[in-house]
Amino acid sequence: MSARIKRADDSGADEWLFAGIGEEIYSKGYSIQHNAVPVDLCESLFMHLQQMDDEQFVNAGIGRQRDYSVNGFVRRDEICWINGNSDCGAAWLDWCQQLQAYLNRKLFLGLFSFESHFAHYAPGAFYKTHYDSFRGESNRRLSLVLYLNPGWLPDDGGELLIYLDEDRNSVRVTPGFGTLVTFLSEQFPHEVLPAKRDRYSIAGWYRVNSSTEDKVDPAS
């Protein structure tokens, strides 16, 4: 099979979706998109979680390089790191791929490279209120996750909120199979609620080239 997993509506489905996502960034810096990504690719990566082995999974953790750290008073997710190496993890990084060209052609937004990775919260898990990104810390500009869990009913919880201003007003994404959430890193705290069941996703970073004469980007 080719890593690019094959749909019969590829192009216009997906420019539709992108012109969709680039209009609610462009107008209020998030965008949510209920069963928008393609019901094969989602698919695809959800068996592909159901195999992999509990040993490819690592305790998520805060901070980068050196201030790189495990707290589970912050966090108590488990991620593994997608590098392209199976077929539906090409096929996903090729799809953001054109995502992050769409963006740059429309938004001029400078996105530079993506890096994602598979999430897993079990039951009770959580991850408090954080930014992505902090001004002039960090070269995260675009945050984007894709949930993949069939079947989610509202008393399952495990919801993303997206705090909107200081007074904390927030908008609730119920991780359901398929809903897409994009929004700038450095202008959205954001937490993800305990779940009574395992909730699985996608989360990714979209980062601007950050490069000077003392270091190259992006970091290893």
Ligand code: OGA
Second form
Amino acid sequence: MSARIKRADDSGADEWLFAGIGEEIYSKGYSIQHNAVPVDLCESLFMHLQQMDDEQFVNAGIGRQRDYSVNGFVRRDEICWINGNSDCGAAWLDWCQQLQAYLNRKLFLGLFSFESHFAHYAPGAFYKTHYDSFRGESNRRLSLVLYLNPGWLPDDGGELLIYLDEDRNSVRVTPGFGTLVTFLSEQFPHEVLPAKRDRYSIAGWYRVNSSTEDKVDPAS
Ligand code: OGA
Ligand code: MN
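What about the form predicted in complex with N-oxalylglycine (OGA), after the form predicted alone?
Every chain and every other molecule in the complex is listed next, the one we just looked at coming first.
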């Protein structure tokens, strides 16, 4: 992929979009934006996904490092970590880094590192209600999901439900192309409903640094 991808520092436009995300996170703890990520970046990520082989995806697991396990009752998606080796992967990580810097500057979130993966939910796949981080148990602070599904229809299913309170009032997000969701990882249980067609996204997490003298965390 040689087409040049617009970088977040090319103009002040992203700063304005970051402000929308920051304000929503500050006031509600989550943000849903339909055009925050540059459309050419979304398009190159989508093209990249289409060129990937099935073998590059592995069954997704639950937990971290030693506690990691694959459990098909909880989640059925397949994932591929983004390492920045492709042009669009690098541009994506760069954009997420700009957002991280903005949120640290304005909201003092102390975000330290970022990890993200492509996710593929085959028809019927789901991810049952979970937290991305339990209070005090992991250093994931802010979760992010970007959807890459052109022409998604209401009947296709696959919505993300973010639970807001104990009465299970929820916000429902359609995984349409270019929609970006961010939420505080410790605050919101959420789930992915089964979809009728292939559902593509990138899920990512900003982490805080919880290293101690004898343990480097995050390890990378
Ligand atoms: C996750 C997750 C939500 C989605 O990967 O942890 O909650 O809508 N994904 O894909
Ligand atoms: Mn999640």
